[in-house]
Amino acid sequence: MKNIDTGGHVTGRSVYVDDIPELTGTLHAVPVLSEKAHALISKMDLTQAEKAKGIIGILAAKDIPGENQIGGILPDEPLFATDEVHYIGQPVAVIIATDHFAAHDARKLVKIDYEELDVITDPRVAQQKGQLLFPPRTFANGDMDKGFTDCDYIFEGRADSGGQEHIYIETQGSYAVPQENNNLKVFSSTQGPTVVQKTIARVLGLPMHCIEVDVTRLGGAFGGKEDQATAWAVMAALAAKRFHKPVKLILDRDDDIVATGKRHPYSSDFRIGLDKDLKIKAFEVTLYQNGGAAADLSPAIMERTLFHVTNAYYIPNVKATAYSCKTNLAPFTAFRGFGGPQGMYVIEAAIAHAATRLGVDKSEIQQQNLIDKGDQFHYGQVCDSHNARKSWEELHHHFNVEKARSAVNDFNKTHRFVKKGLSIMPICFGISFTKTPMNNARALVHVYQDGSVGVSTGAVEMGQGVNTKLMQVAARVFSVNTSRIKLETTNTTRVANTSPTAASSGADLNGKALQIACNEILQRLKKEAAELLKTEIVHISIRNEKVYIDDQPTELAWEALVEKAFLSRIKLSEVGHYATPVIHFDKTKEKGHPFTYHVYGAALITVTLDCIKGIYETDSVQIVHDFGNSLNLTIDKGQVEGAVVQGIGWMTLEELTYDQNGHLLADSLSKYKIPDVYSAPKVIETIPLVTNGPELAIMKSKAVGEPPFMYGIGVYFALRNAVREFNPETPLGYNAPLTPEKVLLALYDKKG
């Protein structure tokens, strides 16, 4: 089954926030953003801006009727700065005008006098000065002292990974429309409708039931609209409430890049110990997370980093400590992988460092230490499958890794100024929100008199195909054609108290809730059919819109059955509620069973490097991936391909650089490099691991959004290997992204 949104996307008929027809009298909002990274506001003069043509008003902190607070996990982020600004791009006010361009012109007339303060951009400096967003956490397992004592080899090093801009096609935006009786309807480009609803209610001083948030779809998100969409929706709602008119706020791309958070950069120190058999006996890591100026989602992201510091390996003695450091940059936020990639990169760097020092191939250490069924993760959960090793073995068998390695070696022997690099990247990624209470969902299902079906869930479609999968779930349970099913918009009035569509859990949570609701209605219909056909319900089934008694079709079809059930006053609507079982985590001990299941896989990566120019190509990324029993392999393979390219971008191209005053230097699409068709691998080949998916995945189909992002890490190490083929003495450390400029320098640099 193809993605049900494809037709609308390619014809331009899909509706996003900015496509909603504007009501008469709609006003437009543009935020006023701080131009300083850390300063006191000594004076803000709005006089000239307020007099400008088309200006309706300018709202600031003093105009907020409720709380000037939008912090989600921690209440440390005002909607509008008051006396002090903490990063460039921090909102200080919002201009409301008759059109977008008038508001932009007026913004140039706002005059703010600043008294500048010290600026911190480096997380290590912040940690040294005690500037933390919240207390550090440590995950530990085993006996570290004994673990290192038992090692034959111990190596230390440092690994840094950079941030990443989301570059979703649709920028942040919202459209707020006043309703009767003090209510508001807000169309928001958000992954978390309930978060937006709750925060608007807090800022406006209203109960949540006064705020209806509606989401049709997003033009991409990648985590950047889980928490960061909230501020702009709140501003639009505040203005709509104040002026009693519809208000639209759509960020320009430049404002979006400057004012919104990105993937967290991390700086890390590691120590790794191995025995003579290359078994990793101990691993210690200290991670410095650059959290930016406010917590945003940093606590949860840092926690997921700690969960994933061992990637796909079993290590008996582990100690991982993480600091979330407060800097004068826009609050960093969720991004595909949610902290997992940053932790997994460090263990891969530590293994690569050990392999280089020992003169062995990195894959020898990787293979020796793959986690297996019965092994315990450092956070207490027990591995319940052989899929890490099965993925590794199938990769070697299907893609003939040894032959590929020989081909790379032969090429390098005969080419002086062009070198190839090869690496293998295994992955193990946990699926669930790490905050246990968030793992729940609801679905509302209506079966109408004519047999058509309406489905409402808390899942947000953002290009990942969740609506298609949910349609498949309903169609399978009822055994009807998908043409009978309509996926409604995601709406807080129809489905309340939703968790964000994030953590790769959207299909699982909402699909399970939908499955429950559909099965409840199906049982009522089967009972009605049994009475009509004068048999027992155990003999009744519905297949392809026909009612069967055992294996024999009857004259009773879906439409007729639904009509008779309606006439018999059978309930044809249902709310399904699903709460993930088995998961739990005790933060006082940092132990538990936080994940519903894990996704595994392995990738073989080859690159070709031009050693004169420092430019490279990714020849191939060949993958064995654990889809479980895929519900839609076309969509799932598409997710793998997109994730791989995005991971390559993070590891090799996309560089967030700031000057000492906190200015983002790559602050536009002309300065920020994302992978294009020339940067993408020439070949991405994905085969499913032959395995049986877990019952807790929707119809045994495992989550797919985030795990394959980590295959991109392997491109970094393949490229690094190619550099070392040309210059074995390069002092190249572990500092991602490994951009062409860094590659060129590394090719001709020597130790000492």
Second form
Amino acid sequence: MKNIDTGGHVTGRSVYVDDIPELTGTLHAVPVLSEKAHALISKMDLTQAEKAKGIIGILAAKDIPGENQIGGILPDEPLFATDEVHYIGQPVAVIIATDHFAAHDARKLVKIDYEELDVITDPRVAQQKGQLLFPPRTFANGDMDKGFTDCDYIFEGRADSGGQEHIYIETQGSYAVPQENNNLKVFSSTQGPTVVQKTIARVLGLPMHCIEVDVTRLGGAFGGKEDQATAWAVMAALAAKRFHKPVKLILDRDDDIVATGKRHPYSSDFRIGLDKDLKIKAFEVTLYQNGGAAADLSPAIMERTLFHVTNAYYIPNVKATAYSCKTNLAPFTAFRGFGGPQGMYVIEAAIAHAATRLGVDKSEIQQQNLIDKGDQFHYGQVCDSHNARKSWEELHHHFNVEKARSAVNDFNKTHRFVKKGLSIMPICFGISFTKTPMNNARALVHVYQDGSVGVSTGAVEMGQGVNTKLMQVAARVFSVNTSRIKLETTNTTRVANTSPTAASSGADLNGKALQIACNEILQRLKKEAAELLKTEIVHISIRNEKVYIDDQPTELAWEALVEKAFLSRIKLSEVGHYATPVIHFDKTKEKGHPFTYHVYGAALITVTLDCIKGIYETDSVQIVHDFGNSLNLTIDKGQVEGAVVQGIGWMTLEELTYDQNGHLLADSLSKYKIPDVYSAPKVIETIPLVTNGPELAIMKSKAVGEPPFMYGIGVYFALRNAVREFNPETPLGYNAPLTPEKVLLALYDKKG
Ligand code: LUZ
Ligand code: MOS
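Would you mind giving the form predicted together with pteridine-2,4(1H,3H)-dione (LUZ), to go alongside the form predicted on its own above?
Starting with the chain above, the whole complex follows.
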């Protein structure tokens, strides 16, 4: 079944926030953003701007009726800066005008006097100065002293990875419409309608029931709208409340790039110890997370980094410490993988470093250490499948890794200025919000008297196809055609207290809740059918819209049954509630069972490098991926392909360069290179690992959004191998992204 949004997208009929027809009198908002990364505001003069054409008013901290606070996890982030700014792009006020361009023009007339303060952009510098967003954490297992004593080899190094701009196609935006009696309806491009509702209530000083948030779909999010859609919705709501008019705030692309957070850059020191069989005995890592100017989601992201520092490997002695460092950059935020990729990059760098020193292929060390059923992760959870090893073996078998390897070797022997590189990237990603209480969802199902079905859940459609999967779930439970099912918008009055659609868990959590609701209604319909057909309920089933008694079809069809049930006054609506069982985590010990299950896989990557120009192509990414029993392999393969390309962008192209004053230099798409059709692999081939799939995944179909992003890390190491084929002496360290510029330097640099 194809994604139900496909037709709307290609014809341009899909509705995003900016497409909602505007009500008469709608006003437009543009935020005023700090131009300094760290400064005291000595004076803010709005008089000229307020007098400009079309200006209705300018709102700042003093105009907030409730709390000037939008911090989700920690209360450390004002909606509007008051006397001090902490990053370029930090909101200080919002201009309301009769149209967007008037507001934009007036912004140039706002005069702010700044007294500049020291700017920190480097997380290590921040850590040395004691500038942390919250206390550090350490995840440890085994005995480090003994672990390192037992090693035949010990290597140390440093690994850094850069940030990443989300570049969702639809920029951040919202439309707030006043309702009767103090209430507000807010359309928001958010992954977290409840986060938006709660934060508006807090800033406006209203109970949550006054705020209705509605989401039709997002034009992409990737984590960038898990927490950071909120500020813009709050500003629109604040203005709508103040001026009693609908207010729309859609960020221009250049404001969005400057003002919103991105993937966290990390800097790390590692020490890895191996025995002579290449078993990793001990791994110690210290990670410096660049958190930006406020905590945002950094505590949860740092936690996920600590969970994923061993990737798909079993390591008996582990010590991982992470610092979240406060810098004068826009607060870094969720981005596909949520800190996991940053942790996994470091262990892959450590293994590559050890392999280089030992003169063995990296894959030999990887293979020796893959986690297996019964092994314990360093956070206490026990690995419950052979899937890491099975993916690895299936990759070698299906894609003939040895043949690919000799083809690369032959090519390199016969080519002097073009080199190929090959690598293998295994992945292991934990599924669940690491914060256990977030793992719950609800669904509201109405079966209408004509047999059609309306479904509301907390899941937000952002292009990932969750609505299609949910439609399939409802259709399967009822055994009716998918054309009978409609997915409603995501709305806080229909489904309340939702977790954001994030952590790859949207289909699992909301799908399970939906399954529960549909099953409840189905039971009532079956009971009605049993009465009508004068039999016992155990004999009744519905198959393809027909009622069966045991294996015999009857004359009773879905529509007639629903109509009869309606006339018998049967309850044809239900709310399903799902809370993931099994999971728990004890933060005092940093041990527990945080994940419902893990997703595994392995990729074989080859790249071709032009050693004169330093430019490269990814020839192929061939993948064995653990989908479980996929509900929709077309959508899932699409997720894999998009994730791979996005991972390649993070690892090899996208470079967030800042100057010393905290200015983002790569602040537009002419300066920030995202992957395009030319940088995409020539071939992406994905085959499913054959498994049963876990019961706790929706209909055994595993979460798919984030895990395949990490295959992109393999492209980095394939490229590094190609560089070393040309220049074995290269001093190239581990500092992603490996851009063409860095590659070119590495091709000709010598040690010492
Ligand atoms: N969001 C969150 C996430 O709040 N908690 C998580 O564990 C998570 N993991 C991945 C992506 N988003
Ligand atoms: Mo996310 S990084 O699952 O919002």
